[in-house]
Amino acid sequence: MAVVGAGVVGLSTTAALLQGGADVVCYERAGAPMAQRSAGSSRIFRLAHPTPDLVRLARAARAGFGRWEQAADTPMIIPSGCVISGNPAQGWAAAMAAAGAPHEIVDAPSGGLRLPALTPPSGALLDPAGGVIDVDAVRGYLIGVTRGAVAGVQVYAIEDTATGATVWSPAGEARFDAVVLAAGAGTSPLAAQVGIYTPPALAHHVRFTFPIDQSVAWQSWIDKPSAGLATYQHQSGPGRWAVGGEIDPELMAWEMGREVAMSASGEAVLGYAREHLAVEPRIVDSLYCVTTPGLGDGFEVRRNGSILAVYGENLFKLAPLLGDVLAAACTEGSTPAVPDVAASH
C-alpha cells in the first residue's frame, strides 16, 4: 500500500495499515511529517458539530484517540470543554441531542462559562466533552509508530493499472496494491491525474497566538456572531491564547499572495482582540496554513480503481477515525462516505 502525505490523516492511515500487518510507504514532499497543515501544537477537539452524524464520528475519534493516549501512555486532549456561541449553537445542540451526546445551553450569568469575552455570550451552547488536542503528543506518537515507513520525497505523478497503481517520484517507479491521497493542497493535481475531481482552490489563513495569564484555564471557543469577526479560540501553551479568524475571503484568496494575507488577517484579528478579549493585546507567535475553502466540517472520499482521495477541513479530531477507516477502504475497496461510516459507530 501507499500512503501520500504524512499529515496528520496520511500518518494515521499509514499507522492504521501497518497495524493491520501490510507493507506501507508513505510519501512526504516536505520531508517532515505533520510539517504544514498539521502544524502547531495545538487543535480544539469537539464533539459539536452541525449534523448528527459528524456528532457521532467525532465521538468515534475520542475513543480512538483513547486508545492511542493508553498505546503512548500519554494525554493527548486536554478536557477544558468547548463552547459554541452565535449563530449555529441552537442547530448545533439539536444535532448532538439527536445523537445522544452531552451537552447543555449555558447563560452568560450562570458561571457555566470561562472564557476570555469582555462580555460573555447569552445562551451558548457547552459540549464538555470538548477540549484541546495536544498535536506535540499525536504527532510524537504517529511518528513512533510509522517509523520506517515515511519515504521524505514527492510523488509527481501516479496511474492506476489494471492490478493496482504505479507511483512515481525521485526514489524511481513504484507498484502498489492500493493507493490513499491525503496530500492537503497537494491532493488535488494528483488525483486528477487518475480522472478523481477533488476542489482545487486554495486560500490563506493564520492564526495567531496572545500572552495570557498562565492562571487561567477557559474553555475553547468557536463564536460565529451574526455580525463581527467568527473565530475559533483556545489555549495552545501555558499563558498563550490562540485566535483564528473568518477573514474577508477576497483578501485571503490565493491570488493575493501570503504575505497581504497575513498583513490582513492580523490587523482583523488583533483589532478583534484589543476590543473583545482579556489577553494582552500583542501577537507573539502565529501559524500560516494553506486552506480550501468553503469545505466545513466532515470528509469526502472519491475512488478511481485502486486510488483514493480524501479531502476535507478540520480533519484533525477525526484523524483517529479516519485512518481506520481509510485502511479499512484500502483492503476492502471500499469507498467510505459519512454516513455509512457514522451508522457503523
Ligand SMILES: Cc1cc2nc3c(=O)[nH]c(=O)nc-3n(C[C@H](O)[C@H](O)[C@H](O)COP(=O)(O)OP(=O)(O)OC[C@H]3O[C@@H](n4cnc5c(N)ncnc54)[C@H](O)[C@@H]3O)c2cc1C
Contents of the next structure:
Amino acid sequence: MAVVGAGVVGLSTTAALLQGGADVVCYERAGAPMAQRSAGSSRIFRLAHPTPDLVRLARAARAGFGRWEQAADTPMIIPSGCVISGNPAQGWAAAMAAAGAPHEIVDAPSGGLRLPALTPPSGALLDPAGGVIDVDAVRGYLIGVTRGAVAGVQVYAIEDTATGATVWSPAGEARFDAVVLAAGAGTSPLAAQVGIYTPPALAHHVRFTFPIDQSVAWQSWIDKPSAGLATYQHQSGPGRWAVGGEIDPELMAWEMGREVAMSASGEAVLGYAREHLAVEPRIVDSLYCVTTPGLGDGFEVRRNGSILAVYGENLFKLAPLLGDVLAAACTEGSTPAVPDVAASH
Ligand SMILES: Cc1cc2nc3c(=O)[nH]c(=O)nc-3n(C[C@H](O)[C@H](O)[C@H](O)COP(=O)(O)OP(=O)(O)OC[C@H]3O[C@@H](n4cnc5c(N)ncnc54)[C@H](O)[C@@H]3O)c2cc1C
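Okay, that one was the form predicted on its own. Can I see the form predicted together with the named molecule too?
Zooming out: every chain and molecule, the one shown earlier first.
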C-alpha cells in the first residue's frame, strides 16, 4: 500500500495499515512529517458538531486518541472543555443531544465559563469532553510508530492500472495494490491525474498567539456571533492563547499572496484581541498554513479504481478514526462516507 502525505491523516493511515500487517510506503515531500496543515503545537478537540453523525465521529475519534494515549503512555487531549457561542450554539446542542453526548447550555453568571472574554457570551454551549489536542504528543507518537515507512520524496505522478496503482517519485517507479492520497493542499493536483475531483481552491490562513494569564485552565472557544469577527481560540501552551479568525475571504484569497494575507489577518485579529479579550494585546507567534476554503467539518473520500483521495477541514480531531477508516477502505476496496462510518460507531 502507499500513502501520499505524512500529515496527521497520512501518518494515522500509515500507522493503521502497519498495525494491520500491511507493507506501506508513506511519501512526504516536505523536510519533516506534519509540517504543513498539521504543524504547530495545539488544536481544538470537540465532540460539539453541527450534526449528530459528526458528533458520533468525534466520539469515536476520542476513543482512538485514548488508545494512542495508552500506547504512548502520554496524554494527548487536555480535557479543559470547549465552548461554542453565537449562532451555532443551539443547533449544535441539539446535535449533541441527538447523539447522546454530554453537554450544557451555560451563561456567564453561572460560573461555568472560563474564557478570556471581556464580555462573556450568554446561552453558550459547553462541551465538557472538548479541550486541546497536544499536537507535539500526537506527532511524537505517530512518527515513532511509522518509523521506517516514511520516504522523504515528492510523488509527482500516479496512475491507476488493472491490478493496482503506479507511483512515480524521485525514488523511481513503484507498484502498489492501493494508494491513499492524503496530501492536504497537494491532493487535488494528484487526484486530478486519475480523474478524481477534489476541491482545488487554496487560501491563506493564519492563527496568532497572545500572552495570557497562565494560572487559569482556559476552555477552548468557538465564537460565531451574528455581527463581528467569527473566531476559534484555545490555549496553545502555558501562558499562550491562540486566536484564528474568519477574515474577509477577499483578503485571504490565494492571489493576494502570503504577505498580504498575514498582514490583513494580523491586523484584524490584533484589533479583535484589543477590543474583546483579556490577553496582552501583543502577537508573540503565528502559524500560517494553506487551506481549502469552504469545506466545513467532516471528511469526504473519493475513489477511482485502487486510488482513494481524502479531503476535509478540521481533520486533526478525527485523525485516529480517519486512519482506521482509510486503512480499512484500502484493504476492503470500499469508499467510506460520513453517515456509514457514524452508523457503525
Ligand atoms: C492554524 C490552523 C488551525 C487549525 N485548527 C484546527 C482545530 O482546532 N481542530 C482541528 O481538528 N483541526 C484544525 N485545523 C485543521 C487540521 O490541522 C488539518 O485539517 C489537518 O492537520 C490536515 O492534515 P492532513 O494530513 O490532511 O494535511 P497536511 O498536514 O497538510 O499533510 C499533507 C502532507 O502531504 C504532503 N504532500 C503534499 N503533496 C505531496 C506530494 N506530491 N508528494 C509527497 N507529499 C506530499 C505535504 O507536504 C504534507 O506534509 C487547523 C489547521 C490550521 C492550519
